[in-house]
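In structure tokens, one chain follows: the form predicted in complex with this ligand.
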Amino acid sequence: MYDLIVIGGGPAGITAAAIAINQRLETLIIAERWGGQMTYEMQLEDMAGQEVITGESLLDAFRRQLEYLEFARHFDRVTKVAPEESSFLVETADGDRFQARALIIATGAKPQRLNVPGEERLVGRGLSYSAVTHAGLFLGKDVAVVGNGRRAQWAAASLARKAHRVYLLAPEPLVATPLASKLRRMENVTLVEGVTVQEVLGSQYVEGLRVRMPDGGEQEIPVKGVFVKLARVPNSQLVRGWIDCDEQGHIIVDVYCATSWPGVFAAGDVTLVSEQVLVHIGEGAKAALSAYHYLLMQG
């Protein structure tokens, strides 16, 4: 029986089982993959050598100390996790069987990509999955989101911030939210709703997106950044049906990583908190604390 054990090997899970162990708690971590390993970092034509600190390197200490602790990592997927009389029970894919007094689940989401040509060629060459890393990089310059929800209108207000101009290119019409409407009054936004990205363009760096209208026609936009920020769906299948989750599948989380399952805590992209390695190594941590807390409570 382990004291506790962390479902996912990203920013979050890894933190957790790392700062779990530190308390010598008796820990696991289970995960399909170490996730969270891409490079963030974004190079532009008139900017070679720009640092964004996203906590990659803090990331890579802490998944150094869990490469050497071989007996605390467990690599497989987890099929099954159900709660018992005081303990829950784990299942992985090859049909080993763990338990555990407390849970962390720290699965992440789908990850959201554009699947088009260009795409994979130009991460981190003006294309970018997160704002909150890169949106600073594109002062004055015209840039595109892409996506129609929550993240995608967030991306888009913050980028209208810094850069000359956005277009904001939403697949379905934008969700209703306080935000959406304030978009749509921006002068330094162009909305377009029902449009499809078909290509991102540029031979080293974005230099525009090839899209359908709404219309059927083609059209080139000339942007020198690209922001993925379309809908993901977050890894809860585990534990929906017996832990609370929003509409979405996000777990649902209160300020100590708590779920509405006592003894089971969960922290990352699988929450609704905002998606970045630094916020997830910070709430991994929160999370293992609250489960020794837990755990001390229980004696």
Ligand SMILES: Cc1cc2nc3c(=O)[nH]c(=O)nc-3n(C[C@H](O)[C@H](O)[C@H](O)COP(=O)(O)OP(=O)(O)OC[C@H]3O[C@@H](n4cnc5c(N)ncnc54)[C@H](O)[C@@H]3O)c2cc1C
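Could you give the coordinates for the form predicted on its own, as opposed to the form predicted in complex with this ligand above?
Left out here are the partners and the other molecules; the chain alone remains.
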């Protein structure tokens, strides 16, 4: 039996597993692959001389440690997580079964894609799903934010302080918030509601968007950056039946990353935190230390 099983191979999961191992906990991290939603780097045509700390360099050391310790990692898809009398059972798609005295759930969230031509090809070449991570690279440029919820509004407001012009393209009417009212008054924000993105334009880097306007006509919007801020679905299905989650499915945690079930902790996008990789690294470390303290108390 393991002391701790970490489920998820993104920034929070990798960090949690490495910190737990450093605390001499018998730890296993289970993930389909290393990754997460925000570990790609952004490349821009005129990026020379710009440096932005994305968290990737901080993750490298942790990832290399886990690559070296083959006994501490298992690549597979987790299909079931269940509490037992004094431990937790984890089953995978290949039929493997593992037990642990504590769990860290770091399964992330699935961002909604545009699913249009050019999107997949230009990810990391001007197209991003994280304004928090990449907004600083678009100083003085024209950019577009696609979405209508609070995440899209915060992204547009943040970018408006850095970019030359921000096009907020809302597929549906903007969710009514005080921030939405402020965005409507900002001089360098152009808000269009009821618009549908048809294509992301550009050969090697983002050059614009082709959209269908509310009147049915098509239009090209020249931009150097596209931030997709549609709804994200937390990957909490494994524990949603026995651990408290909010209405959107985010696992509810306290300041120590503890869930409603003793011995189970959560970190990263599966909880309701900033999507910044650096924050996920911190939350993963916090969850690992909280699990360590929990196990110490159990004797």
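Take the two forms, find the largest set of C-alpha atoms that superpose within 1.5 Å, and that set is the rigid core. Residue numbers count along the first chain shown, from 1. Small disclaimer: the values here were computed from a predicted structure and weren't measured.
- A movement of the C-alpha atom of Gly147 falling short of 2 angstroms is seen between the two forms when the two forms are aligned on their rigid core.
- After superposition on the rigid core, the Cα atom of Gln112 is displaced by 2 Å or more between the two forms.
- The Cα position of Ala102 differs by less than 2 Å between the two forms after fitting on the rigid core.
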